[in-house]
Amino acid sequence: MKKLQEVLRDWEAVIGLEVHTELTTLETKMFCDCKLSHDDEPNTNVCPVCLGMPGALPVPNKKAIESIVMAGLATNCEIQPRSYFYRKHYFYPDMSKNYQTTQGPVAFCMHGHLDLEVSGQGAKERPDSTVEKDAQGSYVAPIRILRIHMEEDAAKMVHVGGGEGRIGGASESLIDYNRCGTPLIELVTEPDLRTPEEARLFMEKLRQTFLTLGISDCSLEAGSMRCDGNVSIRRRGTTEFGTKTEMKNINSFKSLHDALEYEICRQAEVLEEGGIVYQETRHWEPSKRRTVVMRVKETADDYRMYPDPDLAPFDLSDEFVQSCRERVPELPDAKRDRYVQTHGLKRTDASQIAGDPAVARFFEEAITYAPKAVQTIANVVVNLVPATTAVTAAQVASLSSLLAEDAITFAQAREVLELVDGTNDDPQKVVDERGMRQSTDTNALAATVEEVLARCTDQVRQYKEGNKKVVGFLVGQCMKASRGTGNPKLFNQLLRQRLEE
């Protein structure tokens, strides 16, 4: 099978995403007062409404409506003043009503967009000239959002048992209805994505946005955020859509990229050999790195959708939408730009910090302790502080001040972080107690430099012959001679000055 970049020279991929996000930060389900939880004993958070008992009447969750309106505002959607809930009919054990309550042609949020900044290796996936690239090959891809609609999640099926001849290795399927009725928003893009990398970046940006809004924990591992990818291909220069296939329930950024990459290359191979691409739903198998057929794709007519007679039309007042607008916090792109403009951070560091609300809060607390070491704090937060650490913002600020003063090296900073993790110890105190503070006494360091140059005559000769790389070796010898107490930057500077004399 051809490689992706080779395929994309002749074929253009047309990709659309359907992103499902559970509103996990709410307390109750979408249409009843049952507790929202997936970790309790099975079937303990249920009632006649979420079990679909005859005569039970649903009541919409106002906080869930607020959440979807905030999601729409954050993704530049038009908020619709009137929309309806529909019944989407299908028979499956995880939906006891035999229909799913969802929205019809007009959703709460319509016609939005997100702009993707694509750079580095990912930008090379798009070899065509339909986007304007800068000198580094980076470009901005505007991705239209068709709609964001509200629906309820299905129950959870658990397959257990086993034995010879059992399908999938299980002999029984159990159903936990605790999840049934969980508020779920589905965002549907237009088919504007052209590469697997663009699809991955879109998912990442959407996750960052929803986390910042605080409407979901967006856990791909736990399934509270999952994605279906639709993809077709067409010859470059043509505009007619090809036959699409759909990858269901992709639960990681890497799987999304890899599944789309495989499917694009598979479809190209089928068409180039004179075959036919069928409209079907496929499953991504990460272990075998391939997609396999699940079923033939249903059409909209199969669902027999019509307005839910138990739910009145939903009217959103201007006051309600404005109250939601006022609750939308500073979004990741705006926060990134503020970090760059106000604090002078590198754009990559600013993006990484702004993309995670917890990290952004930690960073902003840390810079209140050491406002003169902002860029060093950003470097420490991005490169040294893992997500599982228990260090405080004050400790990171103290450590960053040491780095900014060249009192310790980055390697020593990593060691100090490990020492203070989970304690109330001040990194400054730890550095002094362990004799880790580096000397910046130029006279003392110059004496060490003279000593090292006197005994490393071979490296001195190599430097004078043009091998400048030996300075690294000489810095190491100086650090060894000073027992790690000398500042390596100053050693490097002094060595070069002395060698050029």
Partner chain sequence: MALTQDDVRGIADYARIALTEEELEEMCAYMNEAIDLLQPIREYDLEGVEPTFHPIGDLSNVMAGDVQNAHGRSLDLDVALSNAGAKQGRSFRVPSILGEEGGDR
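Residue numbers count along the first chain shown, from 1. The term rigid core refers to the maximal set of C-alpha atoms that superpose within 1.5 Å between the two forms. Source: prediction; values computed, not measured. First, how it differs from the form predicted in complex with its partner chain.
Once both forms are overlaid on the rigid core, the distance between the two CA positions of R483 between the two forms is 2 angstroms or more. After superposition on the rigid core, displacement of the C-alpha of L57 between the two forms stays below 2 Å.
The smaller of the two rigid parts turns by 13° against the larger between the two forms, as judged from C-alpha superpositions.
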Second form
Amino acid sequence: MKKLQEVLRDWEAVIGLEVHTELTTLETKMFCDCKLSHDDEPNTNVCPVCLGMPGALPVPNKKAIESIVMAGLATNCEIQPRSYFYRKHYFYPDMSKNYQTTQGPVAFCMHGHLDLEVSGQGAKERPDSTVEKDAQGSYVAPIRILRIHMEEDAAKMVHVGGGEGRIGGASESLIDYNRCGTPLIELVTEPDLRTPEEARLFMEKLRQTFLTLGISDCSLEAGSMRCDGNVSIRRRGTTEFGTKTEMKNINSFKSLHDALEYEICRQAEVLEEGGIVYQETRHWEPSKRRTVVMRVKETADDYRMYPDPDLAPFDLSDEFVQSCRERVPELPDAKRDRYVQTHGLKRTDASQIAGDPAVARFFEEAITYAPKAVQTIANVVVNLVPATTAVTAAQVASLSSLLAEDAITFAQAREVLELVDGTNDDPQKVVDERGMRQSTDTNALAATVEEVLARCTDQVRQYKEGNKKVVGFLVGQCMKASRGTGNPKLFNQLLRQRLEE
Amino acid sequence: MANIDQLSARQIAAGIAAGDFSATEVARATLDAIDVREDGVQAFLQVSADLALEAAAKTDARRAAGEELGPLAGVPVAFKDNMHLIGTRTTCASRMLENYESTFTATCVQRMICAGATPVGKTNMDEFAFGSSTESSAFHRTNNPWDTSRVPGGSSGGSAAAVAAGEVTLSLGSDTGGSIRQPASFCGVVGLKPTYGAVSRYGVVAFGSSLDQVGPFGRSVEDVALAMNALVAGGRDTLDSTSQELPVDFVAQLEDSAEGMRVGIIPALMEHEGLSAEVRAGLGRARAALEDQGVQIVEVDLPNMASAIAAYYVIGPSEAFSNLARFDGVRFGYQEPGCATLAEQTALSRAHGFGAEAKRRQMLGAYLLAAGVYDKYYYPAQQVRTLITQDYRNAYQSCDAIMLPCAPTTAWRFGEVSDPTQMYASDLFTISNNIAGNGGVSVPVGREEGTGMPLAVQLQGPAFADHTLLRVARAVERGIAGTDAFVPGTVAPAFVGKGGELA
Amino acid sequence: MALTQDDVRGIADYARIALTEEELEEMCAYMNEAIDLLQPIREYDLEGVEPTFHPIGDLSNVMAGDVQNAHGRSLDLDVALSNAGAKQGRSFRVPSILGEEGGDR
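Okay, that's the form predicted on its own, but what's the structure of the form predicted in complex with its partner chain?
Once more the chain from above appears, this time first in line as the rest of the complex follows.
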């Protein structure tokens, strides 16, 4: 098969995503007061409503409605005050009523958008001719969101007797209704994504946004955030959509990217050999790095959708929407810009910190302890903290101040952080106890410099002859002479001063 | 001492409070009456003697402890078998649920028990409430106490018959297209279908979720009013998203004079072919009784009522298909043994668990909701529903209630009406009220010449004016009583006094 | 354009109701008869008429608080499984889904 970049020169990929997110941070299910459970024993948290027992009736969870409205506001959607829940019928026992309660043509949130900043290697997937890129080759891709609607999740089924718990060949299946009725929001994008990288970035941005809203733990691995990708390709310059295939079983950002990459290349191969792409659902196999057919869709399913008579219509008031708006916290993009503007952070560091609410909270706590060392704190948070298990913001602040005043080197900082990780020790104390603090007493250092210069006459001559690089060697000598207590930067300065005389 | 079938709900509650007799004695007398009369009526699918005696003992203990008793203390009540009560099966008269044990108790049942009532059992019905004669019960027929060769009406036939035969003082039924009012009229008892939302549907197996409404049967308007007080006490049910508060006392104004009230009649309807002369005569009798009490009769029109049947047989089956989809033999209900695949198990469990009419309604609904068909039938039917609702709103500008027949005829003989669509047509007078969601009540007004079968009129009222509706119903009852055509509290002659002596 | 037996067979497959050939014939006749009864609906000019999906007046925005088991309804395992035709351990059990389509969504 051809490589993606090669394929995308002749073909344009048209990608749309359907993202399901469980509102895992709620206490109860969507239409009953059963506990939301993730790892409880099968059928522990069930009641007549979520088991679909005859006579049971649904009542919507107010907090879930608030959550989806917040999600809509955070993704620039229009909030629709008037909407209904619908019944979507299909006979399958993971839905205890044999219909799913979802929304109809009008969802709570319609017509939103997110702008993606695509940069670095990933930006190369998109041929330069097809988008305006800046000097660094980065570009912005505006992605429209069709809708976000509220629905309920299905039960978990375990297929017994088949290979790898797959449904094929299974002799029977076991059903656990704990998850049945879990509040689920489904976001559907317009087919605006053009590369696997854009799709991956969209998912990442969506995850960052939902995490910041605090409406879900957004775990792709655990399945609380799930993504289906629809992809078709068409010849560059043409406008008609090709036949699309739907990608399932995507449980990581990498899978999303790789499955789409594979599928784009596969479709291109099929079409270039004069074959036909069938509208079908395909299953991503990460181990084999390929997609395989799950099911061919000849005709569109007929779900017999109609407004659920058991649920009163929604007519959300301005007050309701406003109260949700007030609860939308500072979102990643705004946070990133603030970090850049008010703290002068590097844009990449800023967005990395702002992207994860936990990291952002950690960072903002740390800078309260050491306001002067903000950039250094950002540097440490981005480059050193990820490798640790349990360091506190206070420790990072104290360590960063040491770095900021050149009392230790970055290499020492990593070492110190490892030492205090999981303890309450203050890095300052550790540095002093271990005599790691480097001398910044110029008189003392100057003496060492003189001693070294006197010794290394060859290197001094080489320097005067123009080989400035030997300073590195001389600094090394000074460090050795001072048994590592001297500050290399200062040695460097003093050496150059003397040599230039 | 008195026979249990001669006592009103109020008399029973008062007698127990006064210590004239105990709730346990009442429960025993009731179980005795059922024991003796049930062979002839077959109103029950299950008699819950233990639950009854247990509840009665509680009531007696409360009295002994000097606690205040509920307004229905010790009053024997039966529940249509589509209402859940822990400790009983809930079968909906279907093989599908033949062994289904209630896992919770319906709000309406709970509220009757909270008011002190004694639950004595579950009554027969058309399977899943699909029918007008109770003949579609998967288990047995129920006989009309006034003539056991005739149907009790339906779908709440068992609940109506049990009250008419004096087996219980009160019962609950559900009404989706007339299933309380029509059997009440066939059995000569009072049956109220309250405004949609007035009584919680939680725990009542759904047929047509936007049409179903629970209501009481009694041998007098006052008993029905007492039951309504119990059902609305406690305000709206937070477990039913469509339930609404109806904070009124149904008994308070019952005896107020009806003078000056306006009752509407629909002349066009009176001329409807198929409306029997006797039923028409019954309406005339009720009209006279009302006019004697200073009620003003005004002519109103419901121009779109003719389309009510069509709208109903779109909405009803569609919602029924959807509501009955959950019966797949997996979590509950009949499961076909020895199936190799889930598809086979589901299709055969449903094929063999459901009776013919249940399958017909679901098939029709599955068709009507299909893509393309939905826009031809379901959506327009809901638009016509808007027109019918407006018709009623306009009519109630000029009257407090509308009087019309319950059914074109009195109770027919078993097997007489066998064609399903012919059966559907007999719902003509009751259905439009479910479409609009308003309240309606059936009141006995006498007995048919020759057959001696009960005659009744139906009164319909505006939304959430069910207490006013009962006031008009009481006026009819009072007036008719004066003419000796029918005495409130009357038990079907063939059963009155059989067993049920209060020891 | 009356429903053919094939149409009705298709609906029965969708509705998961197995019908014998004889039942299919009866069902087809019934459905066409029933659909005739519905024709008045199609003779209306309903331009601009809003549908009434819920006969509940202005009632809207009915919601409940996010409080665990506020109504004490959650069921013990034995009760939850008590009406099931087939169970295994703590789970409901169904036969092989092979050939079932509903599985993929």
